[in-house]
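Just one chain follows, in the form predicted on its own, and it is written as structure tokens.
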Amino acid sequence: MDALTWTGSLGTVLNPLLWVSVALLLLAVAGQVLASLLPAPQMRPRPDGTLVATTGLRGLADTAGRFALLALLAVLLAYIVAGALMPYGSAGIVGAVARRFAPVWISLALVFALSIHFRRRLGLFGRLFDSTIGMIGFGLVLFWVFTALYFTAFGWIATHDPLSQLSGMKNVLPGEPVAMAPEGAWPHYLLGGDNLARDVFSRMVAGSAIVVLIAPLATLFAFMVGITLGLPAAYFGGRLDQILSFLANLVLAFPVILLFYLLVTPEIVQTGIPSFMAMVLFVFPILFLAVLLDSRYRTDRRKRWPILAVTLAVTGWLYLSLVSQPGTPVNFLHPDVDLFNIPGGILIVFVSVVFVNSPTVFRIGRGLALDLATRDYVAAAQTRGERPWYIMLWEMLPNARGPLIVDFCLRIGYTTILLGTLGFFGLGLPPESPDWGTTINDGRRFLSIYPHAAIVPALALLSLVLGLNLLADGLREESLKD
């Protein structure tokens, strides 16, 4: 079987247009940067008294810019729907890509469509889609996220085991045939192959699931433990206020780089202190729904009780099926109730991200609740005789909602450059583990001579991290609307 090249047929047709596209983008980019050292457009008058700027070199800097952009965009665009829709090996490595990430695709068109259809109804979320830099990061994230559900849940998306070596693919270039393909395997390393005959598209694939996976449901632990603590220390004040802040500046003032060491270190996994913290840090998310819930249905004790029963039962054995862990000095649930075990490495990593990010959520949230508690609206409870923890959670933090969501999804970003960054140095997860910094890593080595296999976990990290940026620069930008 013959190796792939790049765009195969496709290239004929899309690969000038391609280029035309890359170098009318650069120029309208230099001609932005030359406008923008003119002077300000003037303001002339409109018949009903208004004013509007002239139009001008700069104006017409940026509809040349938006329209090579849109271009460039749309030879992409062909690119994935042609290689797609053709039969395989015809379209190249992009067409045979761009068929693999078929379900991804498909679900990203639904769900922009129903999302833009439906945006006045869906508040801040449907807003997202008036922003160009958000729809863009939006579609960034979603696209790892489809990517690593749809390969966790149905082992779709890669071509290979991402463990398995195949004999003769040792560094093999992108497009490379399968020497000896056993029966039924993917014919070609579409990406090409590692220093140790894995397929590089496949560890991709695998490694966007660790990534998802740990940095959205860390952070978004890091942000209960943030809150819960934050709030309280703003809104009382005095001792309590001071303690807290103190223990939170005590973790700020370790390097993460060296605090994160000191916790996936195997002298540090040995003595449980890991297991530990992660019972004391898992605890905060059930107290966060508890008084969450509690201080909504106070009043009324027919939803209270069996409301805050049903919370607890299922929280707490999530916590108790989280925090158990065979082999390790917590272990105390029994096997046919645990409901699932997830390995050592990825846990000392999930509760190193934890504990690393709650002292700034909670100086954030802090932050935000010492100036909210001015409010009227917080006057006009604590008049009312509404409790602390109503007005915490029901009054002031809905308030405080659009820059945490920003920061949640900026810190989405942090944890995954702190995981590749862990990965790298060969901290916390095993070292046959597909998570992107560890790909890095492993191919960094032969990277003047076969560099795909470090470039491409490369790229998809920056990619993500990109769209999570885009991202909360567009809910940012509407947010500020409110």
Second form
Amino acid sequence: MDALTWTGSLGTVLNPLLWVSVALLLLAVAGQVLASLLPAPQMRPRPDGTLVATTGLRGLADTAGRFALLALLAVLLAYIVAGALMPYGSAGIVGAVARRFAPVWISLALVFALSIHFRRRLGLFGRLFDSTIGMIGFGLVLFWVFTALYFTAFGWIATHDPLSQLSGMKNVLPGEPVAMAPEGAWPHYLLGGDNLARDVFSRMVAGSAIVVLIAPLATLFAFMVGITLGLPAAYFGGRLDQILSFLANLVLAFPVILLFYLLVTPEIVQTGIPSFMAMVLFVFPILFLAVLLDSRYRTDRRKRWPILAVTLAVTGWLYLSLVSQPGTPVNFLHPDVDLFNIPGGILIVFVSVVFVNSPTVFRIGRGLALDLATRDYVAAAQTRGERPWYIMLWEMLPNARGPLIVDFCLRIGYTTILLGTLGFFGLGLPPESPDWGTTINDGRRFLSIYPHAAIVPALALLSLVLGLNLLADGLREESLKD
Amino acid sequence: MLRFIAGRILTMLLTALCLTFVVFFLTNLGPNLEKVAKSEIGVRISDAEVESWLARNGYAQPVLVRYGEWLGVLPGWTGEAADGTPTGRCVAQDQSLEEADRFCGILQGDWGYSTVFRAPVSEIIARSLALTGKLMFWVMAVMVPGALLLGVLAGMREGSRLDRSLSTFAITTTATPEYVSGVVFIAVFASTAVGLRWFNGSATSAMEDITFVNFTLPVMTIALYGMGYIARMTRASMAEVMTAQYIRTARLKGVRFRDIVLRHALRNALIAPFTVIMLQFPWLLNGVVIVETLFNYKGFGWTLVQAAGNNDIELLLGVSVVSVFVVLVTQLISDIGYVYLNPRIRIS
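Rather than the form predicted on its own that you just supplied, could I have the structure of the form predicted together with its partner chain?
Full complex below, order starting with the chain above.
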């Protein structure tokens, strides 16, 4: 087997086209920026009394920018399509990688086609497809979601086992053929090998599964904690608000890294403090759900108790299984009753990330609720005799959804950064874990000689966080149009 | 105003007290102390020996008492060593009990002794803070003007092409944590394999002599991440000011656009960024830790990692006190500054 070049025979045609379109796009953007500094085009009256405006330089730059962007997208699409269709190896690394991601491309195309077709019926989500920035962000996020999904569910996309080390592949460059390949193994390390001779590409794919699973879940938990505490703090005010705000400020004044170093060391884990924190923090989602449903069905005698009982039973069991971990001080459930156990370190990382995020969410929720509490519909509900929790959860919360959804997207990105930070300092997750932070940490020691092992996960993390931020920006823009 | 400031300072002191206690509690948990005992007298000792060593060295007292001693509000413990000589928290070697001070905590300026660096904690912290101070100075010098310029240019014509391009740039930088941009910068600008070799990938030499070559990458890495956030806040604030009535009046009067931006809008638009810049300090501290680790610059962040990684309790406590103090003081400045700068807020 020969080593793969970056683009193979594809490159002779497409590489020049790519550079030309990138250069055109950069020129057009620069032109747009310069044109926007010039005064707006003048209106000229015509003999019949109507006005006519020339588009001028600004219009020209806009058109050029649009075509350059389309050209660039077309070239990128050509790389992917041609790479997936051409025989293995002839389209180089780009082609082989594009082919491995084929299920993701197909799913992306399906989701985008369906969403754009039905966008007028999809509310805020549908309007996302009116903004280019939002669409790009959504595409990036969805790319990683599908990658993680197909890797965890079917083991697709990755070419090797993310943990196995193949001899002779230490620090090899991208596209290197596997020496003495075992039977049936993929013939190349597509993006090179790391300093323990593991496949960088497969580790990146496997890392996405960890990040895409933990980051949104941790953010969701942080939101439930923050909202369950923030709404009453704003609504009732007084002493409760003072105490909760003081506590939130206390956590916020802690430098995050110091907190991680204090919480996620093996000695602290041994004392069980993270497990106890998990016990406290994970109560809030149950409280949130129970209060949410109870305040809704309080007046409906027949439904109230069954709904509450089922909710508490299901979430309570999940809670107990989540909290009880063999090998930690909190271990009380019999293995037969324990539904699942979370593998080494992930629970602790999860807890510390939730803990760091909740005070910020508390502040945001409190701020929104302070504003909403003065609205007329709240006064109307109070006059009607509704209970405080009904007003908070069913009158105020739905009206705060716009800013909360936007912040949720941003915060998933921030959580991803925090997870990466933990991995970068080798905290919490096991050292062989393929998550992006840990891989960057592994790769940075040989960064100036073999940069690929750290660059690949770094760019993956960047693209996911950038996607989330762009998505949040698009959502914000579209929700402001209401 | 005075009452407001006094109230703020009181809250700050209370917060500082709570935070330092949390740090003290977490660093002085049983397993940590056991590790200290083992590193002092040997790994293969029995539990009973650990217990007696802890008791002899004052670790067996209740946490609150030891916190008081460390703080310097309770008298330091005294006892006898195995050979009968008097020992104590404040008793140095070859010193009798009468000669020693009764109190020796951080309030008295006694920050303890680092077990990793074999030097007094105050000395190490002073040295590393000086190094980090240099780094922060250059970061601020790059970040603040850059961010304000970006934000004002983007916010003065909301929705224009310039605004869109600059906002996208700002979003990209906020999405790039320091460990990503640092890695990319090193690979592109400092790598011996593929890169341009314009700059150094390590800032160790910058500790003696700062040059453009060895300090650009660390400074840019930190500045870039904070820049986007401040720029977005400035943009939002500027865009809001530009829709105000008095701006419209100025335009209708026929004031030039440049004068409107520079004379009328800018001053009011800079109130919000001021608080944001001050509140950036906790995040900058994060960036400092990452960048100093990545570029091997032995400043404050690097010291934090070393102290935490090696279970150096007193050094870690000292580092925590300083970082908590920095965060709280900047919060205080931002609160007071906001009230002082904003003519619409009056506290009677």
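Quick caveat: nothing in here was measured; it's all calculated off a predicted structure. Residue numbers count along the first chain shown, from 1. Throughout, rigid core stands for the largest set of C-alpha atoms superposing within 1.5 Å between the two forms.
Engineer: If you line up the core, does Arg301 shift 2 angstroms or more at its C-alpha between these two forms?
Structural biologist: The answer is yes, as the C-alpha of Arg301 shifts between these two forms by 2 Å or more after core alignment.
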